[in-house]
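Only one chain is given next, in structure tokens, and it is the form predicted on its own.
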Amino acid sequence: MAFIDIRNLTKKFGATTALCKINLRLEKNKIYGLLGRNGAGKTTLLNIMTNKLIPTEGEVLIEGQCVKENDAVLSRIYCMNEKKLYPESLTVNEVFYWSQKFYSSFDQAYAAELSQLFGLKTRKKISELSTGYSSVFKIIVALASNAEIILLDEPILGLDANHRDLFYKELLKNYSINPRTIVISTHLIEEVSDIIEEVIIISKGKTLLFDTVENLLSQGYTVSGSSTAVENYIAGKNVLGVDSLGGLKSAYILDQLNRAELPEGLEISKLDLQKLFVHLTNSKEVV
């Protein structure tokens, strides 16, 4: 039995179908990347997983129990998103205090430690936090919640490079000490490619791809060289997309490499997850 079982999930808003027959089986203690362009349905999926939205069809089960109006199951999930869930008149310290009332395993000492690490002033009111520090605050609450399932919806919104680096390091450190199921929904794919173990790509409300990062990137390669040589080489191959610059060209191929047929003058390199995502979502129709 899957730890998180998403079955035939469909969500409609009037005539608009935000999600269509999503089926996913997520394992315990893994880090997943939930990728998709704006409007693909990522936030809708996370909101259904936390009972903030009711699906039109289908269900989400945690170890066989439906999340719908199930407080016992929902208490095992923490979802960080762009919306502010706390009264803005509260201070950061007050939110830490109240978070422990909702999440009994919330670690206030760890929250204080992270606040010092990130430079978050805990006496400030939520309303006084900048966009970046608002994200820092929400990251700290998510990690300190010690929930079994953590859903992070665009967690690094507004963070500078130093804070993003701190976040990734602390996430991995926290995960190594206390493994749990983590889903990171983000558009900065290159930054999370070394963190996530499996990738879910959603396009137009449907699942385009669900695979391990290692297996996905091993299935293809990038070939670069002169435009003419690349064009001749890729004829008849499963080409995801092509980038051109002057007389040079790079093609992204989802296929096994046969080095014996590789002409001289062409360079081969590994697929890049960000490039793969861009070309998959640009070139593939979801059926």
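Worth saying up front: this structure is predicted, and the values here are computed from it rather than measured. Residue numbers count along the first chain shown, from 1. By rigid core we mean the largest C-alpha set that fits within 1.5 Å across both forms. Compared with the form predicted together with its partner chain:
Once the rigid core is overlaid between these two forms, residue 254 counts among the residues whose Cα shifts by 2 Å or more. Put the two forms on the same core and the Cα of residue 39 is off by less than 2 Å between these two forms.
Annotation for residue 273: C-alpha shift under 2 angstroms between these two forms, rigid core superposed.
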Second form
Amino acid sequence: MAFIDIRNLTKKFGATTALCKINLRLEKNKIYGLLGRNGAGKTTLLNIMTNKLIPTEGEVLIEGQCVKENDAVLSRIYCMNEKKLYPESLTVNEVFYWSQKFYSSFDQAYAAELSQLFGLKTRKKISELSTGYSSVFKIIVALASNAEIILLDEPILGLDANHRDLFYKELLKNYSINPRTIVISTHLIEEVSDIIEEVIIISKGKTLLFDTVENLLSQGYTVSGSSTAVENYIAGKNVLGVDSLGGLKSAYILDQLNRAELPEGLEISKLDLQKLFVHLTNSKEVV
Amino acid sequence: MRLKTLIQYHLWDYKRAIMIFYGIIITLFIIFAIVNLISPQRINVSVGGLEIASIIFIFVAGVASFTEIFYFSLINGVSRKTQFLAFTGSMFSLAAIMAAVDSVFGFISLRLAEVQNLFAVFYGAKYQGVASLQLFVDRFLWMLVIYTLIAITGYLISMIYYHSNKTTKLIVSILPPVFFIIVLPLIDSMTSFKIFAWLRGLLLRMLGLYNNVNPYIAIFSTLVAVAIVSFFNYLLISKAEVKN
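Starting from the form predicted on its own above, please write out the structure of the form predicted together with its partner chain.
First the chain shown before, then all remaining chains and molecules of the complex.
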């Protein structure tokens, strides 16, 4: 039995189909990346998984128990939403206090420690937080919730480079101490590619791809070198994209590498996940 | 456990507003009492002032209780049915607190100034010569159910607006006043004023004021109305979703 079993999930908003027959089986204690372009249905999926939206068809099961209107199951999931859902008049400290009341395993001391680390002023009201600090605040609540399943919807929205770095470090530290199932929905794919173990790509409300990062990256490679050598090499190959810098070029190729035909002077590295994502979401027909 | 926590949150959320509300009421009562004590003539304080003020307060509390707490509850993993129970429970508790405080105020104020209250205006005739404890209890029960009904009606209105798009909001805002102020009187005048006479009779029966005076009929009618409004509240909250 899958830990999280998403069965035939469909969500319609009037005439618009946001999700169409999504089927996913997520395992326990893994970190998943939920990728998709704007309007692909990522937030809708996360909202259905946490009972914020009611599915038109299908269901989400956690260890066989349906999430819909089930307080016991819902208490095992925390979803950090991109949208502001906390009362604006509450202070950060008050949210920590009430989160502990709703999530019995919420760690207030850890929340305070993270607030200090990120420089979040806990006496501030939610309405007074900037976009970046609003994300920091929600990240802290999510990490300190100690829920078995943590869903993060665009967690790094508005975060500066330092805070993003800090977030990834804390997420991994938290995960290594207390393994759990984490789903990260984000646009900054390259940044999370080292953290996530499996990738779910949804496009136009349908599952486009669900695979391990390792498998995905093994489908292609990056070749770098002088512009002329790279151009000669990639001629006739399935090229996802090319980056140029001065006289140097990097080309992203979706194909198996044949080292025998690789000319001297060219370097091979792993495929760029972002480039692969753009290619897949632009060209592939969803199934 | 979540039900209890959410009821606690609701009451915590109203705490400050209640303190301000009763702070103002107490101040006004003290002013009236002092003026009455030093004045050579006893003065009349407005009829039913406290109950009307409480009704307005609890209606606003009901209206303000939906969107913000609905989102807050969802992010904390509280189901809609628990939210419905928590709201109904907290509003009943709030109504009980306010009815108790208002009853005590009413009891004290009668000894400080010539204060009339809504309950006395309607049902005063029944309590001539009856021990004041029964009046105190009956008034408390009457206020409890009335306040509960008003609060959950405010919540219902808030949810109707939440579910509506711009056009429906406009229709919901305009249609009832137009119906009651223009259409109904027009039909009434065309039917020899039978409609309003019937409505008046119905209202008096529901309030326990038809032929004789009986506040228990009003309490029962209000409880039935509470059940009906709660049913619609449950229907609407069970369909409510986070707006994208």
